[in-house]
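Consider the single chain below, provided in structure tokens and representing the form predicted on its own.
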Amino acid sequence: MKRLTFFFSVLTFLTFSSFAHAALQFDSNVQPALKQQILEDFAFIQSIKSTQASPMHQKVFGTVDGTNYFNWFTKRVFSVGIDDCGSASAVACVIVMYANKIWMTKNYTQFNHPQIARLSVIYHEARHTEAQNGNWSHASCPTPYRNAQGQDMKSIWTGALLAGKPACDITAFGSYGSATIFLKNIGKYCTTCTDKVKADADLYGSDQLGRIIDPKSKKNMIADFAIPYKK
């Protein structure tokens, strides 16, 4: 079975009153709390609002508003499966031969992250459901992968050491890049965000954006937040 396997992974088709008509499926054996959790999140998703948005975030979802994201999510993704995705280290992954699937891991639920980065998990796979774009496939972390203080480069989700492995973009517009975009907006730009839900998505998008491993992409975003760009 050919995988793409990405360090984030979820969803099927859903059920929400204030959109229209779109049923995410979900598998026999998705857990009663899993599917819940997952409609939950959606439910808030659906919640977010605002008038601004970055221009990258205006390329790839339009204005930070709940109805672009539930509308951009439900065109590429339909339903959510259970799969251990090939890695022990693995969050959620797209498997190629099954169009507009996520497939979702125990790690999705067994750390206790906050929802605002359950949700760019989610985002992130969408994005790899797009069969026109190849699926956005990864890039393979610089070996050594460390950060500015020198430290190795690890998954904020599970921990796991990154370098070498298949978990770092060179562009802006993959499930890396678009997940920092989403989470980086939505920390600047939501008017009805929480103060909480607002500094979650800005560290979970500051560590996503580590995993741009091209300088002028980097460059290019940081500018696009208006935040200083460091090397």
Given for the second form:
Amino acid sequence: MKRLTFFFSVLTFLTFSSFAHAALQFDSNVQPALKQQILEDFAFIQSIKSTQASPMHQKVFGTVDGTNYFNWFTKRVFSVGIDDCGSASAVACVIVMYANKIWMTKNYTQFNHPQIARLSVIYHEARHTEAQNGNWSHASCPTPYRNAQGQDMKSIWTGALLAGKPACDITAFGSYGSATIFLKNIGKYCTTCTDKVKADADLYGSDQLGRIIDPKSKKNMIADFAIPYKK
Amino acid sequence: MKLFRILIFVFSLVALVLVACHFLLKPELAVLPGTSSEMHSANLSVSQGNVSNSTSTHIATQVPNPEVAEKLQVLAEIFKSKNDNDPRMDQVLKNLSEPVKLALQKQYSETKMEMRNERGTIAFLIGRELAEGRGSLTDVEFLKNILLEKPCLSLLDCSKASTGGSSEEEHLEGIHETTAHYPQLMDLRYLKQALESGNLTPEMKASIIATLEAARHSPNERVVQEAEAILNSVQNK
Ligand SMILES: [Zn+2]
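Form predicted on its own done, so how does the form predicted together with the partner chain look?
Next comes the full complex, and the chain you just saw is listed first.
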């Protein structure tokens, strides 16, 4: 009987200690360093706590809480594979014919992004796995497409104008919008985050917000981030 | 034969002493970046017990300030872990003394351009001190120099523009662009917060405004735009 109790105790420990690992299946060709970085980044996201969230955040993710973020992600993404995602500078992508799967590139560890920026990329992609919502396909950016300073939005890599490219959203709840909501709420309400993580979340959130082209959606989002929901 | 063995032994001993002298006279080979004898003179104080055994007998004036060494060690550990949420970021790397800030500024200049998160973290640490009323004119000068850097053109090699142009690149490249300008954007964020804090001396305020004016002529277009926006918002208040 003692042996049986010991066996079940060990089994229970192993089950819980490898929760993040078990919840996400990694293809066998995912490099150990990449897999480790993803697991460490999820360990960070799971540690997030707060007593507040904006109403839009409440709607998409619930409260600002690591368990909510992790459950939200693992309800959509079951496995992680390796791909070049069709570009030398891609970090991650979703291939529609493979449901509930996210594909990562080596740039996830090669590029020197801050931690919350890395994570925002995979949360953006996780939103694209929602087949029931048409994978939240992007809208074409307007022509002309200019920033707040009145200058044309263009690729820093190629100089190509973003006008007319499928790199914008109308809705506040697509991939750009949900990543913005995620980042702006962490920036504002996370109580377990360092000043740097909060500053990063706010900074990268502003970038994602810039891709929301519908003035009404954008205005609602900015207003939303100022209204905290209290637990 | 016996004499020959003695000669070999003596020769080996001399060689060993020469090798040991070589390393003892080059302490930078054995210590962390930023804690070597190359460090800014303001970081140095006469102190023992803070270097590895191989250098502990070295000239005392080249031994770094223990506080500086401790903070740089913590920062090195955080960088290695890639965990931006390490609580020591707020516990240990805050309320920084002048020697620590100077050591960080030196470390920044020794960090590869492509290490955007590391360079941006140092800009953040100095910027936070400034915004919270613990900045100096030297810190503002450091932040000004960051704003005047050439832009980073691609994340794997800042000197070379990326080629390509697929729709995937446009899809999330805003994040890459933010990272490419990350040290500058962190820098500007805290210059703005410092101006808004209302706890600057007139001299510090003038220095920050002058820095933003200088940033209007930065080779980095994004810096020019952001500096203009901050100056406009300050002038409109
Ligand atoms: Zn997308």
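Bear in mind the structure is a predicted one, so any value in this text is a computation, not a measurement. For the two forms, the rigid core is made up of the largest set of C-alpha atoms that agree within 1.5 Å on superposition. Residue numbers count along the first chain shown, from 1.
With the core held fixed between the two forms, P55 has its Cα displaced by under 2 Å. The Cα position of A90 differs by 2 Å or more between the two forms after fitting on the rigid core. Taking 2 Å as the criterion, I170 does not count as shifted between the two forms: its C-alpha moves by less than this amount when the rigid core is aligned.
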